[in-house]
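In the form predicted alone, a lone chain appears below as structure tokens.
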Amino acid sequence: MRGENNYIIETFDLTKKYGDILAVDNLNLKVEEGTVYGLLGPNGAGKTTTILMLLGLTEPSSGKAMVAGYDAGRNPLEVKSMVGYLPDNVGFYNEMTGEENLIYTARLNGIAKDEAKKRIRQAVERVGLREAINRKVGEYSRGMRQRLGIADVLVKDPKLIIMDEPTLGIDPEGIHQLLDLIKELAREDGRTVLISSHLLHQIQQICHKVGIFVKGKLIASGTIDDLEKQLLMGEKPEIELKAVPDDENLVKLCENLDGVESIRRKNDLLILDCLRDVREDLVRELHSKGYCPVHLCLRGVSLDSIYLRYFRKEGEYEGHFS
């Protein structure tokens, strides 16, 4: 059923009307497989909508959404057996353990029993809940209950893994340890995981790319260095630099290099105003003159910036959330 491409996700002007509301426009999107995409927008953006589509829960009102070789909307129970999703609230029997919901999953997905209790022992241990499985959910943290929601999805051993706003009321402790099994997913496993989210730093942490959602549109997707290559077009980068020693031979070694168009000091950084992208060619001379850079960037190449000013591009951003 797969095309001669690795995407596992790929939508084609898919699109979703609520009456006069355009939940999502024109939807292009494609994820590789074996990634880690990141969906990214405030909340109403369109995001949840767009992951009921690639689910096959609900239709589009045009366009179609091909997830792993089959069309989400004609063949959803296929796409169901390949995809685990863990949405924002995940849902458990509270009276029940840990385990008797793993056991119920299983049992629903039609796994036999003895690969049923072999994939719920491997899951638990892995989301590092072995000590509490035996407890009934209703007992659990929120952040527990996550970790038992991606012991869950991963008994169905699905090749596409879906999270809508995994993190979100879970403890720092938590999230870092959620992050890690999520990155460890697509590195160890093989796995696609496509995160639906709002929160910018965590988001940059763990994906290689990520798409910016804004009022059902896909404004921008790529790596971070793709969506600051494609701000900067056009515009002068400024470049940080701090280096040792911090004397005049350091600043005038700036000035002379091509690209250079004018420095200034800030606190204890040098900010050169250039006329392209100079790190390489700036490294490479710092170390042939003897010098140690200990801190050399690009400005403005994080995710919150990058976000805040694509909002300013399109004319949408309305103030900063976390």
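Owing to the predicted nature of the structure, the values given are computational and were not obtained by experimental measurement. We call the rigid core the largest set of C-alpha positions that still match within 1.5 Å between the two forms. Positions refer to the first chain, counted from 1. Compared with the form predicted together with its partner chain:
The Cα position of Cys254 differs by 2 Å or more between the two forms after fitting on the rigid core. Superposition on the rigid core between the two forms places the CA atom of Asn28 less than 2 Å from its counterpart.
When the rigid core is held fixed, the Cα atom of Gly290 travels 2 angstroms or more between the two forms.
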The other form holds:
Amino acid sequence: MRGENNYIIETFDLTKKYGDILAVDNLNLKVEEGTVYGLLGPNGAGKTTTILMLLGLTEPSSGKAMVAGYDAGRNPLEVKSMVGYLPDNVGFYNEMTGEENLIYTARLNGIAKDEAKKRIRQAVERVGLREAINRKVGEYSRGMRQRLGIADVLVKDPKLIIMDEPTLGIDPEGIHQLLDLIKELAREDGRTVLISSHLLHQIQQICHKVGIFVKGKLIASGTIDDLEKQLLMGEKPEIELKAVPDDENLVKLCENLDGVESIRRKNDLLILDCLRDVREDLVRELHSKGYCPVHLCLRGVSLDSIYLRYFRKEGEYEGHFS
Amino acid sequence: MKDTSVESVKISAMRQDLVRVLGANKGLNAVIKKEVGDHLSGKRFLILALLVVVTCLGALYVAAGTIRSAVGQSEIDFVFLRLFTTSGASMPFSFLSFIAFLGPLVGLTLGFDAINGERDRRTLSRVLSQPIYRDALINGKFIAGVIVIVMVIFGLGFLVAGFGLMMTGVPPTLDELLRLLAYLILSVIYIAFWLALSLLFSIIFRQTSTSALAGIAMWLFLAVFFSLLAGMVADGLYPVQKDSGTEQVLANSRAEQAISRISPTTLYDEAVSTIMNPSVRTLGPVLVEQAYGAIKGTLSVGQSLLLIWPHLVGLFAATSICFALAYISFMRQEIRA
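With the form predicted alone done, generate the form predicted together with its partner chain in the same format.
Complete assembly follows, chain above in first position.
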């Protein structure tokens, strides 16, 4: 059933309309197997709707979503048996213990009893809930629920894990552990992970590729470097420099460098407006003249600034996201 | 040769179908198992079950007392059935009327937060993202509810029968046992109607309190106000004065009965009083000239069943329609809140 490419998720002009509102607009999303893909976008961009269509839980208005070679709309059962879904603010049955909740999931997946026990033990160990697993879920903290949610996903041993806003409402330490776990799931188990989020600097560290999703449209997709190139095309790069010793000759040296247009000073930093990325030449030059660079940065390349800039380009979402 | 190969292809296709159906049922079985467990271990259900058991045993006690005191004075038949139908001075309700009154409440309790409760707890999308068909959830919930109803009604019926036997010492005849069985089945169908209705409300309304209230409002309406309404409409259609003719009076009472029979509560009440009372021979109005010369007697089980067959079908249809509506609206509903 699989095509020659190794995309685990591939959508073809996927569209969802709620009345007159276009929630997802001709989406062509491609996610390669074994990667961590970050779907970034402000609230209400259509991320959750897209995920529900990938799982076959919502019917697309037009287009189709292929997941692991199956049409999610036509064969939802095959898709759902391979995909683990961690919903935004995941819920469990409060009057049951963590383990009972996981057993229910295993049963719904038709996993045999012994196998289910083994998998549950492993999953619980992995997310670090061993002590709490026999307590009622009603007593769990939000972070523990989230970890139980991941254990719940792991019980079905999925090829693809979809997480909707997994870092929301979790303390920094918890987020750190969560991101490590996600990295591990991708790297060691070879699972594909799709993360939807509006908090990029958290996701940035672990995603191989990101897609920026605004108003139902994927406006950019690729590695962070790709996005940088796409974004910086036609724009002049700025370089922040701090070097010792910081004297007049340093400024002169920079001015004379080919490709540097002008120089400003901001606090103790030199800002170089350039025509191209001159970092390599600059460092070489500094080195040969006995200067030592202590800070060098190409501005506007963190995902945060890319993200902000994309939304600014769209121009319609300012003030709408936090 | 060719025929056998066609046959074997057919058989293997059938086997595949069977495997697929059983595979789909795995999710269904898991849902049923969990829901029955939830119902039976929940405090809500415990409270209601206790209420029903206590009132029914109270009714039985009074009935047994009344029967015992009546035995010497006049000849009574169908003692076993009277355990269920007799009320006394200290307790104006019989077992039958208690079940008719509290049964709907049991049904409503089992279903009022079936779907919107899952939504509230944010478990709906997680459960439906497991490899089960969407209808496995609603089918499972309905079947689990019916299983619990069967357990409660049959358990209670046989409990009362057993205690009654001990108290009166009169064994039931086969005829009576069959009547009891028919009565219990009728009650299960009737309560299943309320279960289906509350399931429907739990899908339509997003708040569990709203769906609970809607269920109770419906119950009060059908139990108390609907018969009044039927009378008013019948009076509007065929006004009856002091000097009205027989035709007019008859038309009025027929209209009233027809309208009130829209309500499953009326259907159930009529059916139950017929099946548990062999002396009930007709359900419509009877003219004096029709009754004149009739021999006093009782009906056999078969004849009683024949009399209430339309009621049984009507109740079954009402339950099915309610569940079908719930099913359709659930399948069409968006998963997102």
